[in-house]
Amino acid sequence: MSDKLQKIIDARGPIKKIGVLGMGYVGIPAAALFADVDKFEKVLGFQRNSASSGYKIDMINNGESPLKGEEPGLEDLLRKVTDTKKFECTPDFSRITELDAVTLAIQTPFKNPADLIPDFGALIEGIRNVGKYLKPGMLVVLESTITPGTTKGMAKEILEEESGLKAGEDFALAHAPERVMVGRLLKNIQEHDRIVGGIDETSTKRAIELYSPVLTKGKIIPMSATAAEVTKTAENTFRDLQIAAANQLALYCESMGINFYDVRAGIDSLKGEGITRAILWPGAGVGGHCLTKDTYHLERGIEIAGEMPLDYPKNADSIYILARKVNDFMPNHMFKLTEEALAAADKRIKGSKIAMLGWAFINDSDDARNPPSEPYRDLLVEAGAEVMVHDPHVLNYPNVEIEKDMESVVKDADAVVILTGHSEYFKLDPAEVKALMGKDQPVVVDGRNVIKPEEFIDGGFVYRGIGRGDIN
């Protein structure tokens, strides 16, 4: 612990003014919740006034959420904290000088997962902006998912270079990774336990002061900055591994001609003291900003944060990387199911009209980051299919036309393929869908176990579904 830093913090007093860099799925709800805390006086949300995202500034300041899809309570909370002037969105980064604490919630994608090199460009720009206006006694917290070793490595170096101050002596530095899922952002921030890892005890203590007032059910779990980085990347890696296990089992069930969902129910029924058989659901693929890359962050952490050689079976593949490959394969399997179903109706992919239902990677959301629907569509187009896409929440996507009218997408289609479990797809009526398609043997391929196969088969459809070896 640095006595110098603690004395500076004591002289500055409690955290009153907070800044949040990055007005996206993490930054917006986090900033709104900070602003709703009585002990905090002011929250500034920092957003570049760029051509692609500058529109968010006016929307947020008018109490409107730029996030689409269902986010319970978010817009009401935004309206409340902007009306009371406790929350303001600004493109003026010089106002960082007004603050006691700054958090960074900026995306950290990979340029190319094959080489495990993250694209920290936007995050580095944000860190430099903070460093330029950093004052003694301030707290800086990285919420972005990062490669283990980044906080006390690259981030610390940039902040010290830009500010002329020293982390752990002149300012506090910590990592407190976000743990949210679209569709329940506010709930997750308030109710999930918060991992807080400072580069020293003083930094951890100051970060705990920042996050504690926001929590309702969740508790603070303190640890080192590197341990916090590993916790975040590992929890997403484990979820990806669990999904891959379900996907592989579904492929096994298809091969053996049995119903995955019967097997899953049997596995899940084994309960009792000391018994854990957590099994997730298979599907058309894994998308999103986190699960598709965090495995590689964790793997690269061995290089960045490793202090001794890794002891691991010689020449053995990482089970985490193998899980990634399984999940990345599922859009290819969806293509194979589509091809088989069309063949059963005496058709080929080439020249067929395919109606894709769902572009977002998660149900009832507009989050279309790294969607498995994209590689699936690419395979169809490459094979010569005519493809139309429906999604009720995604407004636009680069180089892909997304329709809001489902009837126009399904009309005259040879195959309807479900890629996302949006609520309205659960209501699909076989007779109505068949009438729209106008085919004697229409095809339906279900990648999310949305429809009841028997009803569609009885209605004259050729059906294929992930894990449904009993019917496929």
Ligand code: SAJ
The other form holds:
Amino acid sequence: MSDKLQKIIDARGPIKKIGVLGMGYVGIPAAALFADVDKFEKVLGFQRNSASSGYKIDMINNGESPLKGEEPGLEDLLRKVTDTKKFECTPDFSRITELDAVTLAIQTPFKNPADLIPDFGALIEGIRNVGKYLKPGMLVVLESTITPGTTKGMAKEILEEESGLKAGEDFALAHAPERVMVGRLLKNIQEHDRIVGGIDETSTKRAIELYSPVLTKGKIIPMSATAAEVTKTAENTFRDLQIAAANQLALYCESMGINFYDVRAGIDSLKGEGITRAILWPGAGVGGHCLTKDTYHLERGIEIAGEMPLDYPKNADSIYILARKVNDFMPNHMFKLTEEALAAADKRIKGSKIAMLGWAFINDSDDARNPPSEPYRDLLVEAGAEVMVHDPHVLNYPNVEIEKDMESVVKDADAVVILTGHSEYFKLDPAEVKALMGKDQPVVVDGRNVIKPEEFIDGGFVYRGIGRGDIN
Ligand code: SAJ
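Okay, that one was the form predicted on its own. Can I see the form predicted together with the ligand too?
Expanding to the full complex; the earlier chain stays at the top.
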């Protein structure tokens, strides 16, 4: 506990002015909610005036959300806090000097997962900008998902280098990871418990002062900065692991000729004291910006934050890396199921027309970050298939035509393949689909358990589904 820092903070007084770097899925709702807190006077959202995303500045200052997809309550809140000028978006990073607290919500993808090399370019640039204008008594919080050890390591070093100040003595530093999902950003920030990890107690206390007013149902869970980094990366890694466990079991069920969903219902039925079992859902793959990389952040944490040598067989993959490999394999399995089903209709992938339904990585969203649909489509194209893609929400995607008219995609197709569980695909009618395809033995492959296999098989389809060994 640094008395020096506490004294500076006491002299500065309660947090009044806040800055948020990174006007994206995490930064915009976070800034708007800070601005909606009465005791906070002003919130600045910092956005580089770059060719690719500078447009966001004017949109936000006009109370419009530049985020794609439905985000309940966000536009109304943005309009409210920008009309009163309580929230303002600016490219002028020098205004950081005016603030009491600054948060960074910047993407942290991996350049090369295999070698555990993250692409921290944008994050480092953001931290440097904060460091340049840092003043004694200010609080800096990293909200991005980061490799364990980054807050006390790289971030602290850059901030001290740029500012000439000392973390934990002249300024407070903490990690408070985001836990949001697209489609419910405001709700997640207000209702999920907030992990808050300072590099010391004073930093944790100051960060709690920042986040408490925003929470409605959620509560603060304080811990050390490194524990907070591990909590975030591990909670996504565990989810990925649970999905991999379901995917592996689905592959086993297919091999044994049984129905995964019967088995799942059976396993799920064991309830009662001390029995916690969350068995998730198998599918065409795991996409998005989080589960596809946070395992690698956790793994890299051993290198960055490891204080003792890790006691685990040297070249053996961790269970988490194995889980990544299982989930990354699922698009290949979808290709195998498609090949098998077409063969059952005396056809081959080469020269067949494949109608892909769903490009987004998650249902009823337009979020197409790391979609499992992409590696699947690549395999089809490589094998000489003609491929068309339908998605009701995704507007566009580099080098892939995304059609909005499902009929034009399904028309004359040899196979219809479901990659995303969008609501409208649950309403697919076998007779209508068959008529559009115009094939004697139309093929349907279900990667998200959205259709009733019996209805399609009775309708003359060759069916394949993830985990449906009893029918495939
Ligand atoms: N998926 C399955 N089977 C399942 C659940 C999901 O195959 O049973 C697939 C989905 O189709 C999708 C991918 O996994 O392709 C990710 O889905 P998701 O529901 O995990 O969505 P994310 O990645 O947007 O959200 C996760 C969440 N993390 C946890 O629940 C631990 C969310 O709470 C985090 O805020 C988010 O990552 C993040 O930003 O870290």
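All values derive from a computational prediction rather than experimental measurement. Positions refer to the first chain, counted from 1. Take the two forms, superpose them, and find the largest set of C-alpha atoms that agree within 1.5 Å; that set is the rigid core.
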{"query": "Cα shift between these two forms at Glu70, which is computed once both forms share a superposed rigid core (Å)", "finding": "2.9"}
